[in-house]
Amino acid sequence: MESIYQALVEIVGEDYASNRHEELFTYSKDLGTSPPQWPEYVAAPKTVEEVQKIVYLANKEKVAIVPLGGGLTLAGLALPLKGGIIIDMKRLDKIIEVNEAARYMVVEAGASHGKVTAYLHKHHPTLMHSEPGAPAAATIGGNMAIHGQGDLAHPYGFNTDMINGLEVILPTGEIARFGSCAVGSGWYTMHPLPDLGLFLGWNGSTGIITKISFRLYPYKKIRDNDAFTVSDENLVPEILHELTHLGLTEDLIATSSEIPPVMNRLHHISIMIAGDYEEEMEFKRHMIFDLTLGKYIRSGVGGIGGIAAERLRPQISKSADWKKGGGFEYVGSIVPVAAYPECYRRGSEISARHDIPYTVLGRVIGCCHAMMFSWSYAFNRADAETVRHAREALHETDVMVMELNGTIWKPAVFGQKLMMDRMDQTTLQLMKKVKDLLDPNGIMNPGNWEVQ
């Protein structure tokens, strides 16, 4: 065990490895209601190197290795569920190309996507990446190997339909990298190579992310964040396929809540629309409220819940943390649109059941091809009695979606079992044969995505 420690610090200096008690401590846990998993020995590189030479000695050593990011996902996906070293992302935080012309930023694994906002806002204010409205601290890893979504979903995707190309070294240590820059023609595209994607969706145990190429949108001088605003949600759907037709917006998330009461029962659609000229906005206002949703407003069936101008961008992470003791987790879903009503209504209804007041939210993905669907469950850390009814409402939401015929969006063990147990066989063998294949020391984040 010392030998490990001892070769940690010759890899990564004094001050960035530990086995101290304290410290391990820290990295045991994460926000959500996942209990503690324990590492030996955490780790903090500097260079992509060093993360390959750590590779390197988990393998001759047979130990487990996590690659953490922000720890920010809450569902417990870099807690190291059979020990090991976790390998803290964050200090690999170069931003190393910005690429005005063809719109494609290239960083570090572990760039956060507040330091990569601000970096934008400084030297190219008239371009913007997709924030998942997650803390700033979220890194932009991260949030790619879940298949995280961000305020451009709508019109533009997954974040991941956003990658230019990867850097990742392999569980064996090896360095590959895919898309243009794998051919040294630069980090523009990820296409027409062939498709070799293992490495998103798979919590780290395919590989560790080093280096992303991901795409930059114009950034508008000026943005509004509009709210439309419905008692009745199974008019949402509706709504919100009118507005995708429309294709003025750049953001659109239904959200309901409990608390605050002015939020119970109602359903308010974020709207969010951006220009350069005050006349473009008048014009998209117009389309959007005069046009679009005005016989909504004629009918009384709906109004205009508040117009606000948002210069931030908004942090859809704030809505959902309100028992005393601070916490919350929350089951994330890819469902139709036209599912909105019924994730809202028996979502509602597991919440009762564990007297947490509801939080539901609904983000569009493409022009109405899905939409990200989450129920959020606040808990107070230290009440154990609100963490157990937390965590059961999570599993029954989890159950809920897969009835729904949805998919769980970073599913922790539990909801990937379910995932499992209904996957199509031959999906599920091929699954092992890459993890075999890639991982033939099963050291990478075992416990996640592990077929029998």
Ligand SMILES: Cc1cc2nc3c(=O)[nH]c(=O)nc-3n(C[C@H](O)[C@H](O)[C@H](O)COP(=O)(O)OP(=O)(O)OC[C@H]3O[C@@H](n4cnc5c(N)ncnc54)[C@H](O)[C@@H]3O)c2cc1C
Given for the second form:
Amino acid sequence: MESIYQALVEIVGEDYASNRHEELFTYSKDLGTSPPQWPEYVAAPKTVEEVQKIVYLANKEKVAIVPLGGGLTLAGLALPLKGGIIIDMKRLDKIIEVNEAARYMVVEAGASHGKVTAYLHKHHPTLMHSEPGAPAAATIGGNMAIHGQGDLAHPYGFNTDMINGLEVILPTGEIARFGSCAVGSGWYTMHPLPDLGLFLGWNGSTGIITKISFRLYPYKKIRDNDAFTVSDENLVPEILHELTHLGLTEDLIATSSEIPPVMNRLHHISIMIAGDYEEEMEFKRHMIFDLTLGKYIRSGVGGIGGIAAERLRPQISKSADWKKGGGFEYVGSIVPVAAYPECYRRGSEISARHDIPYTVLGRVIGCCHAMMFSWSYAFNRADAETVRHAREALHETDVMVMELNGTIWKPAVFGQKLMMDRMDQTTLQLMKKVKDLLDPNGIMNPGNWEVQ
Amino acid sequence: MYKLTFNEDLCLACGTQDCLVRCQHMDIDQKTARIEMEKIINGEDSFVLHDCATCYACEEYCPHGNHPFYLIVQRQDELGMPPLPEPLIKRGIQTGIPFRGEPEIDEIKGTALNMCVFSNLMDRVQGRLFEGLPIISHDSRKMFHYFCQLMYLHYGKTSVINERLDKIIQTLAAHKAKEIIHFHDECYGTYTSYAPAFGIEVPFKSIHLFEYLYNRLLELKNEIKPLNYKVAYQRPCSSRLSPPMHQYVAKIFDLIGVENVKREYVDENAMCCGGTILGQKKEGSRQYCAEVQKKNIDDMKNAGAEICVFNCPACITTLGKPVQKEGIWPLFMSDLCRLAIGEKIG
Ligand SMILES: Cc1cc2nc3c(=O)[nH]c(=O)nc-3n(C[C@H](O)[C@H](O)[C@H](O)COP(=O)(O)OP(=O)(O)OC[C@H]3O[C@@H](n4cnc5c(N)ncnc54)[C@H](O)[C@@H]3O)c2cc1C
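Now that you have shown the form predicted on its own, what about the form predicted in complex with the named molecule?
Let's see the whole complex now, leading with the same chain.
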């Protein structure tokens, strides 16, 4: 025990390694309903080489390692289910390159979304990345490891669809690169090399991402958050379909929640538009509200809920505040946009059963190719009964997603199992072979995507 | 059931039909105006019920102090012809539902300031002008218990106001203040115009914010340093419910040494901020709203305004950013007055 701690101190320095109870305590929890899981050590490396040395050490000692970014999935995905070492990636946060002309950026995986946004804002104000609605401390690596989506999901898809290159430390410690960077041609494209997509969506159980190149997009000067409101949930898919056909918007999100009352049983479609000129904005508003949505307004079934409201980045959910005690966790799913009405109806029934004000949200991914639909459940951290209710509601929701033929996004272990139970056997066995091949000692974030 | 006091005979015998003839948003001659008012009085459909921009101005234009606007809204309600699409009505009605506990009622002796649903604007009522004034509804979690409800005039829903207002009045009255200054003149209009028009009893005296500010500035007269700004005032719709209070705008401007710029959309010809027009069902409302706002702001600009002064939080939300883009500084009246006595505003 002591020797592992000493070895970690030698790798990262005394200030950045710990086996002290009070420090491990912080790492034993995440913000959701998961019960605490204690690591034995935590280390916060500053360089790729330090990460690599920790991986070698873990292999030698056969001790589990869990990469941790912001720890913000809420689903317990960076909790050490089998103890071991938490590798806190937040110090590995250098911004390595921004290529304005080719619109991409290379960062170390522990760089936070907040840092990236602030950096671009300051140094490259005409560029943006797709920022998730998570708190700003969420890391690029953690978000990619779970296939996150951000505020450019409608035009450009999942954040992992925007990757131009990856550097990964394999579970056995070697460093591998993927994309054009693998052939020394810079970090500007992932294609056309043979596909080795083995690291995304794996929750860090097949390797530790250390560098990422991802695409940047034009950041326009004028940015509006407009809203369109309907009472009938059945209208939401067709409205989103029409808006994506028009193709003039950035983010498209439909939300409904019981609290505050102003949102109750209504569906607010946030329509983000951007432009460099007032004329461009007015053209977009005209196309969206007068021509495309005008018929809903005139017939009285839809209304402009607001125009040109300030647009904060990131947009962070406030639903944790609805129950005293400040806790919330959500099930995210990837579903067809057409599933919105049913997801909303069944989700609000689950909430009602557990006495939790319902909060749902659907973010369009791609040109209505899919939607990330989430059900949030608030709880009071100091009240075990409300935590139990939230946990049960989350599990029921996981099951419901399966019943709706959806796919659970960033599933907790319970949801991972549900999906693996349904998974085609060949795929499942391939996952196992990949995992066994890459991680012969079974040390990488064990308990996640574990095929029995 | 509260009943609107509306003198139908007086209206039908009116020699001007100013209520509709002077409307800025509908082009109506006197003959048509008479016909349409008659229909409205008789509870029949009229294009006015569909095309009304709900700017409240006809309340002021009526030479008899009758209540044409309240009547229009009541008829929209009775005939199920709300000016806004159904989801916006539902949203609006739900906005006023309190959801975070009961208000704490502290007894207040003398005069109090009522923030209504603008508890988040406490920064706007700081400094010596408001020193020692107890505040009702300073807690944004509880503010909907004080919501004057008059907003529902834009929604074609007198029924909602009439259903809820008495409880709000009871909550305000429970503080036992003798006089209540209303931060927003929508509240002042509620308690001094709407409530009496519908026979709803109000057990406290209401004071308009501008009257209060004017008198307070008089007390601090020696400390006033003329500001010498050119100022335009964005008169809100609810000011139409208390025309005598509008005179305080000019009086305050005189007192603090700012120039009330000469412009077209001023006083009785003031232009609505457009906020309510934006969402209306009527074809072209969004564009019309943009047009109204442009005309209004161009008018301020052409008159050389450096500052646009607001009373209404909704107007400043709607017009604040656009006027700022044109280089005009949006300011609440209370802040302008604070500047005049040498205070810094946050
Ligand atoms: C209020 C709120 C709103 C949110 N909104 C969004 C949203 O809009 N979009 C969205 O995508 N997400 C959202 N999330 C979920 C989540 O916070 C984000 O996806 C976040 O980006 C995850 O990053 P993280 O650094 O916190 O990851 P962590 O929780 O630290 O890690 C996630 C997983 O990846 C693994 N991991 C971490 N770093 C690495 C690495 N370098 N290499 C390999 N594996 C690694 C971890 O072991 C874990 O399994 C939201 C969360 C909250 C609390």
